[in-house]
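The data below hold one chain only, encoded as structure tokens and taken in the form predicted on its own.
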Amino acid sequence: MNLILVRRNEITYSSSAKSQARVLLSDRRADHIRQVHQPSLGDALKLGVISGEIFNAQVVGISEQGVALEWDSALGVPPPEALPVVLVLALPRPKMLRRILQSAASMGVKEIWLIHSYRVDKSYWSSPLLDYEALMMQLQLGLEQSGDTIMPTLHLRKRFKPFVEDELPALVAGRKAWVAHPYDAEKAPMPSDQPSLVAVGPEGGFITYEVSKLMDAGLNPLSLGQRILRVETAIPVVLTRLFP
């Protein structure tokens, strides 16, 4: 945890110095601070307000009740810039999904669409790991790792064809759009900051029909080279190929 993330409703403010903010943590964040950071009173830790700025917070209390942090809310800095990308991802195995969401959030992806496809097992959609709070926790873990505060937006679509025909064209508009596909595909272009959309299939890839439908919606097949990569590897590879 390289950034302690807090919600706005956890923060209290001093009545005498209105910019002086304080939070008392008593959950996994407090445990992490005590066990990993092992700070002394007065030490500084990086703290971020979800959807807000990043601060240097001072440790002002360590006890069984929790860890207390204080900071000047007028001295924040903005979070890192987001990647200008929409990630469309065929729903992977739930246990793999946790790692993928953390990785995508840590790399600066701010819009993720999880969709169904032919090679996605329908049972994946009923996994308790797809509970909203569970998904948000994985995204938050990614932000804590990378030092970011802006939560990605996550969309779930259980039907492939309606999504591709009714929603995907609007997402593609104004963006370069790609589907990671190892066959008859273009090589990755030079990295740029151009707004883009990237679709990544499940293990085994999108079937031919699905690739055709994605191309009809404006996506171009994109090759990552001769090696066939796992989904959790392909996503960071394609993002680093496309963006500087």
Second form
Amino acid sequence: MNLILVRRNEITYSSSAKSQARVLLSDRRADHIRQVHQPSLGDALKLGVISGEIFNAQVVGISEQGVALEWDSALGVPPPEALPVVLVLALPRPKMLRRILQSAASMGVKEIWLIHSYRVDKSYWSSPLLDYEALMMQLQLGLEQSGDTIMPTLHLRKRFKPFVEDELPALVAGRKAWVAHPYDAEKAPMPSDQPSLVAVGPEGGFITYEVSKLMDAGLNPLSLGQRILRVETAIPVVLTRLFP
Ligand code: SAH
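Switching from the form predicted on its own: structure of the form predicted together with ligand SAH?
Now the full complex is given, and it begins with the chain already shown.
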């Protein structure tokens, strides 16, 4: 946790010095601060307000009840820039999904669509790990890791065809759009900072029908080279190729 993330409704403001903000943490964040940061009173920690700025907060209390932090809310800096990319991802195995969401969030992805695909096991959709709150927690862990405050949006689509036919074309509009596919594909495109969309297949890959439907929606196949990468590797590789 390189950044302590707090919600606006957890913050209280000093009645004498209006910009003096304070939070008392007593959950996993407090445990983390006590066990990992092990600060002394007066030490500084990085604190981010979800959807807001990043501050240098001072540890003003450490006790069994929790950890109290204070900062000057006039001295914030903005979070790091987001990647201008929409990630469309065939639903990975739930255990992998957690790590994949964390790492995508930590790389600055702000819009993720999890979709069904032929080679996605239908049972994945009913996993308790797919609980929306649990998924948002993984995204938050990614932000805490990378020092960002802007939560990605997450969309789940249990049917491939209606998504690709009815929703995908609008997402593609105004973007460079790619489907990562090891076969019959152009080599990875030249890097750019243009708004982009990239689709990554499931462990078993997209089937030919799906690749052609994705191409009908305006996606171009792209190859990351001869080696077939696991999904959790393919995502960071494609993102760094597109946005070095
Ligand atoms: N077993 C599948 C590979 C799936 S790899 C097959 O042989 O088709 C999982 C996903 O990662 C793929 O659907 C693709 O989106 C991406 N990927 C992995 N390696 C890639 C590569 N070399 N080029 C482009 N995409 C790749």
